[in-house]
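One chain follows as structure tokens, the form predicted on its own.
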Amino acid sequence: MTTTSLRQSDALVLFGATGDLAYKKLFPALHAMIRNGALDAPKVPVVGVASAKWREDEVRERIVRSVGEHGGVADSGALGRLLAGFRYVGGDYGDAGVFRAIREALPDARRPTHYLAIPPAMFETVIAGLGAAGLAENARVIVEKPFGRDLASARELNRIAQAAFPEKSIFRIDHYLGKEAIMNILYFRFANSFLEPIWNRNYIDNVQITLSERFGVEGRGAFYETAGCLRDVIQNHLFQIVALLAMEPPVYRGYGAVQDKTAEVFRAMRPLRPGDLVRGQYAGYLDEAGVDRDSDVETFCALRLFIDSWRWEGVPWFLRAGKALAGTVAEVLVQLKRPPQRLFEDSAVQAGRANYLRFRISPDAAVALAARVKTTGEEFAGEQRELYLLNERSGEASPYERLLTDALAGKGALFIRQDAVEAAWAVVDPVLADRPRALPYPRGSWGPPDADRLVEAHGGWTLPEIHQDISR
């Protein structure tokens, strides 16, 4: 697709630098662009912000422990040409001095993109900060989800960034629309004729997605407590899907034709409903660290939602996501509605589900188009089996250097926009304070069986086939 992008960066300002989405994701990311080549460095500097008031060397040894655990197999030379270019400024966001301090790091910069990989109380004060230093101008800036914790703080979060940035340098940023399953929904929803006939309420009965984590919070305890499952996977990783699967097609060749059709998705969502929403938590997390021992914070969402469009009316849209889960899977069922004759004998018992279309998205990437086959025989009696394609290929980019790359290049393709966020929050907005209590689930199972009857009069969840299981 054709897209119009701003000019190249030519500088990285990385705030929070010694924080743990840096060592796990960020850095990593900076050495597999170096090493194939979609960033230019020492050239395209990269300065390190932190509170932290560590040595430049500190942080440099980090970054090398950061790489060898998290970047697969270290090229010395991209790794060096990261050091070469890179720098330290330490201290209190609040002061001046620091950003005085990034401004003599970048004596030659003109087009600075600044990422926030901090706590959104944070925000106000570096972009203010970035503002005063004139380091916004001909800038833009990368902005790490959580996009808000509900429809007011939402739009404040924009109230902020907009004071220093237009929208159009404002890339929000989530890792999951990076991910190369996640962009083959939309491409394999638009380069095959043959779905749109059916692609409707006449032939799709509902839709199932599942993000399912075995493992739990794992000493995020204290960061889960400020945001649970319905914020933190369902209002934005499931909806974007949702988003993609939904989306009417786009009325010319941009990426952002694709934003403007999300965007339509995300308000023709009807709000949701105490009684649309099923809440979860496992056994033993009140055990965890950092959590209130009288904690309702959901560590499990199901939820049943409805798109008011004319493709859509009246196909329910089940989501469900949590964590201590029987596996680590993520897929989406698309179920078509039966058949409306039933000409063959075995078609009034059929057990299982009608047809329908997989999108697997992990552990490993495929889509599997499932149809019923005449066993071998005299008897008209046959099974269902899958057209399996799979999707995964080694080398692929990881979410984060493909979102910093694009991010770095100007192109807003892949990041979130704010009419959609606000859209998004909107939906939710209504159980955020009037909500069903959390109900205890063991570990390893899926979910509390009230999630159950979400999906009664659909046949029930699919439930994924796992494999193995993948880290986060």
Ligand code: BG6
Contents of the next structure:
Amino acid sequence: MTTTSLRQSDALVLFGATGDLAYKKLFPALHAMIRNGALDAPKVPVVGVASAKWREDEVRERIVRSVGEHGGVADSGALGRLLAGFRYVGGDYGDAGVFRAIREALPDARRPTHYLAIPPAMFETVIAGLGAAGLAENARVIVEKPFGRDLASARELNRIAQAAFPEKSIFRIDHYLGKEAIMNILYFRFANSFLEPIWNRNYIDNVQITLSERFGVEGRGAFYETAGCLRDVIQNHLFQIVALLAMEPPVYRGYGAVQDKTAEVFRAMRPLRPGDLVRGQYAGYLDEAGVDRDSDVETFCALRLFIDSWRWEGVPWFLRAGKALAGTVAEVLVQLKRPPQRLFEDSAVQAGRANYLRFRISPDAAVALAARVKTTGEEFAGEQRELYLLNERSGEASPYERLLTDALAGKGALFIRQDAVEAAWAVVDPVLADRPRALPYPRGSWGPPDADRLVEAHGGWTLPEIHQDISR
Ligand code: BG6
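Structure of the form predicted in complex with the named molecule, please, following the form predicted on its own?
Once more the chain from above appears, this time first in line as the rest of the complex follows.
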């Protein structure tokens, strides 16, 4: 939306260049950006930094493999340009020599962007190193989630980042905000007027959001031990979805207005209590590499949330996410209330749910409105049908491609503001300290049966449809 006079970054420094995120998402995104003209490599160089002392040729080989495996359509020209502009700096992040080497690799850069795809525990060291080497001047920094591990550490992280960079140069990335289907929630809500009269406690019974993954922690056991599902995807990805669904209309045309409204939603969320939460752990998690044998870390989390605002008073928001579940799917169901009177033959036995609006986020994108229609015959009985407003396999740019392009251009619209991060932590903070134990659940299920208890009074969870062909 709004842009001020933003200047394009002239170099990218990627901390964590030998990590999982760089391999699966970032190098493929850079490759795609070169292919479509968003990154002018090798003129805009990429410097990879990692603490592991890899040789440059090993890192280059890894980039080739990463792009081959995750980069979509092969384009040797784009890959060649990525490699031509690539330099590698290896060493300990606490060593000033690493930062001198980065400087030397970038003799002409005036406005670099630094991407911290590293464990949050390293942020302070790296940001201090950048500051001391003069690499923070006119620079931007992209910080990967989770931003802190609770409210206190998020505040500390923000303090550290803001000591070296102004807020407008700090890009807190949540890749869910770069997904088409999620941007469409914002668009759909405010580009139409028919929703507004029903979009409140009078017509909406509850909202359910599911982020389910069929796979387990996949080699990220050590990371998961420090995070757990609540920190990994709920406090950020799912909360962002809640914010887009729940926010008041932005008051001007600009993303600053959207960010204001996001922060307002988080501030209105009632802090969670232990009874609002069911934690689960899949059978076999304790045998994963990097996992403590007595670990109580949750790989599944379901919760009931309230937004104490005029619009949402009394409406429960049910969120659940987990690994090793029945399928890989992300979906929102906005469940409307039933009609006040049961006038028809099938009213009493009406199987299934009242009308609803469904936003499918992945693996395919859909917006469907479900309403009942009469079936032909003498009886006044019918069935619920879905009217699809959108139903497509996503052909979108990867969220990382979109967000990296924006960050290099200095556009902060799709990034998270400090006040929103802190307000979101304030909601989950109470249950980080005081929480029920993680209950076991079998792989391939929908989590521990106790999660159903949360939703009992509202007809249970709606199970998203799983298309076996496209779920991992
Ligand atoms: C990441 C989490 O942020 O999001 C992962 O760390 C999770 O655990 C992933 O699998 C889900 O993202 P997507 O885009 O695959 O739905």
